[in-house]
Amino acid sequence: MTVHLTLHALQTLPPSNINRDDLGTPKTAVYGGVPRARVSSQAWKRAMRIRFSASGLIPDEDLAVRTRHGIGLLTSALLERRADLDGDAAAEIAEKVFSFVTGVSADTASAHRKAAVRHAPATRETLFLGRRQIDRLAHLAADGADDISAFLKSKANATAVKEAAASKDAVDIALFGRMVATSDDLTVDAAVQVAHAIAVHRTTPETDYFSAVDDFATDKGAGMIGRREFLAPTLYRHAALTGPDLASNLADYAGAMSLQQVTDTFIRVFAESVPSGHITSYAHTTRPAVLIATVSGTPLNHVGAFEVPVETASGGHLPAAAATLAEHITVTNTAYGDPTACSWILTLQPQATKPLHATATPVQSLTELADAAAAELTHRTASIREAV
């Protein structure tokens, strides 16, 4: 028995290119036999992680960084504790500790180049590292810095270093998990699933032909010309958070945030984050026109509502999308749903989304929705954990 928070959103974007492929073209997917705009889950999860910090909802020390410069971060933290070390010596110590606990090695192709952090080499792999994790490793490395090889040969020291590396004390690692191919001890199963966002309607990229004027030009010609593709979709977004899994991942968390606070914050950043691709050209910072939060024993993705793409003769996809989603939620919940489920809905266009009002309790603000859903998930999670 478990309990989930599921989020469903309808969100319109203006002309934009927030997530592009290797050719610079907006990402798409074929769903229901027609092309749709697509935003990868990876892109939106990164936007959510950045929003955690930018909004001030979670202190930076309680978050993680995804980087190839973990050795450099450890070098910097070590030098803060051992000012008597020079940079090169600290980098060598940091590299030995880092390799010992993660199994990853420095990238030989970049080993002799000056890296972005403290002249230390980058690693071959990109790792998801908690800031508290780095601090714990630096504290131990400082103790053994005089002879780090001998220090790591001690069983007690080795155990302490590995436990520090395996600590799950970053909120975003607790939510989104971590996979390290070279060390199973560092792997954390995610408590959150995030779907790729797709357009509810057929979507074909358009091309923006642009020119740049040379301010000092004496003729009427352009300084340069170019083309860039863009889309203007109405997206269906979905995510699911499993309460007991998040509670378990937060067990090592040394901060003061509770399951309810982290869940509340996750709901907020889901609604407030947008990938920033080409944002200076498109200023696409919209918010969901519809946001539904449901707490239930069955996590249901309602993307099936849009397997047949929404089509409108008079323009505007949101009203038809809302009606289609409302029908799908009602039918799916009747067939497969949890009768004890609780739902809340926030909408920016009440008239256009009226069919959805019967599927959930209307609220007036994101704060009201987040508070209610987080409290319900926490209550049910506590009941499940007490019963185990």
Given for the second form:
Amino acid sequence: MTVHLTLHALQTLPPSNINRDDLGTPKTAVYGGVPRARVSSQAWKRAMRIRFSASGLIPDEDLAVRTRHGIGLLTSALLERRADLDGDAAAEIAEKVFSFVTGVSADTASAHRKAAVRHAPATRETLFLGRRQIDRLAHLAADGADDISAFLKSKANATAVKEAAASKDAVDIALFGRMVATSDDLTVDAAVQVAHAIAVHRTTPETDYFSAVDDFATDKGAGMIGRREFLAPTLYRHAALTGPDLASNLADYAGAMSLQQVTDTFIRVFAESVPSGHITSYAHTTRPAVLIATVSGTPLNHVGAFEVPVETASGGHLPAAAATLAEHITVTNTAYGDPTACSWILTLQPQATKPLHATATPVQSLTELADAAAAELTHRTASIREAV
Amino acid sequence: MSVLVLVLAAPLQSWGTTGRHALRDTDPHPSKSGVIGMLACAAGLARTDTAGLAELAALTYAVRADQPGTRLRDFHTTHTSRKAMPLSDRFYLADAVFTAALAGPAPLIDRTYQAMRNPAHPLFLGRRSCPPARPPLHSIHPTATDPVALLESLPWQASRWYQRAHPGHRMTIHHDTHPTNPAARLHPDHAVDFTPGRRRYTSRAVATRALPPAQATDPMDFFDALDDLG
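In place of the form predicted on its own, output the structure of the form predicted together with the partner chain.
The next block holds the full complex; its first chain is the one shown before.
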């Protein structure tokens, strides 16, 4: 027995290109036999991670950084503690500690040999590192800085260093997990599953032909011409968060960062984040027109509601999408659902989304929805963990 | 003996058995190790529980391609400072529907069925970002023994639009077979250990069978036919 929180959103974007492939074309996928706009889960997860910090809901020290500059960050943190060391010596110590715990080696290519942060080398791979982990490693490295190789040979020190790197007290690592190919000790299983967002209707990229005027031009020609592709989709977004999994990933916090607080924040950033690709050209920041949060034993993804693409004669995909989703939720819950499930719904267009209101308890604000769902998930998770 | 039937449908699924790191490919149909991993995920088995995994991996597996889908390449970058750098090419199967059948001892099949109803971790089709679009549990057949025979008789599960666009589609079944079967191919797809760092697979013998043209499960009515003339 376990308990999951699932989030479902219908979100309309204006002309935009928030997630593109290597040719600059918006990402798509065929579903139900027709092309659809698609936003990859990794793109939206990064937007959520940035939102954690930008919203101020989670302090920066409780977050992680995804970077190849881990050695440089560790060098800086080490120099703060040991001002007597010179930069190159500190970078060398940091590199040793770093490759000891992560198994990742520094890049020998000359461009990366002296990378941006503190002139320390970049690593070959990108790593997801908690700020507290870097801090703890710096603290240990400062103690052993006089002879770092000898320091790491002692079993007690080696264990301490490895434990420091493997601790899970970074909220985004606890949620989204971490995979480090060279070190299994650092691997954390994600507590959250994020689906690729898919348009509810047929979407084909459109081409925006543009010409730029040269303000000082002497002829009538354009300064430059170009083309850019864009889409204007109504997306179905979905994520699932497993209560006991997140609770155990937060165990290193010893209660300082609670399941309820992290779940609440996750719901908020799910609703408030949008990937920022080409944001200066499109200013596409919207919020979900409909957001549904469900706490239940059976995590259900409702994308199947849109396998047959929504078509409208009168324009606007939201009313038809809401009606289709409502029918799908009712049928799926009857066939497979958990009778003890609880749902809340927040809508920006109550007239258009009326059929959905019967499927969940209406709320007036994101705060109300996040608080109610996070409290319910926490309550049910606690009773499951007590029962074990 | 009893047989559990699952329908695996989603906008995206990805069943890699060979790709690692920068190139993450998908097989054209759900891998046995992937489906067994999903059952283990539903049952809440620890990654280190090799005995539990062995019990599941011993099930006889067959999978039918009801709607093969299309291959999709996803170009995935990661950002360091402000620069985007390529990280990996990930391949998916878009818009596919498969029917999988697993045969084994009745108590194990029953337990697996119950676990799938209330999974310990959310289910996914090969990759965590690919949740199923409908609950995969299709049916349980308490007296059946042969998953291939069962898949030969189960109705076509493809979407309505696909059945209309591909009338008489010939489905293929990829199934476990004996290594001495002259038609067998060996595929590194038998999960032995999911312990991080000790992940291990051995080979399984797979044979393929093509079925006669499928019968539409949702016959076109007169008005649908008019729509199609459109």
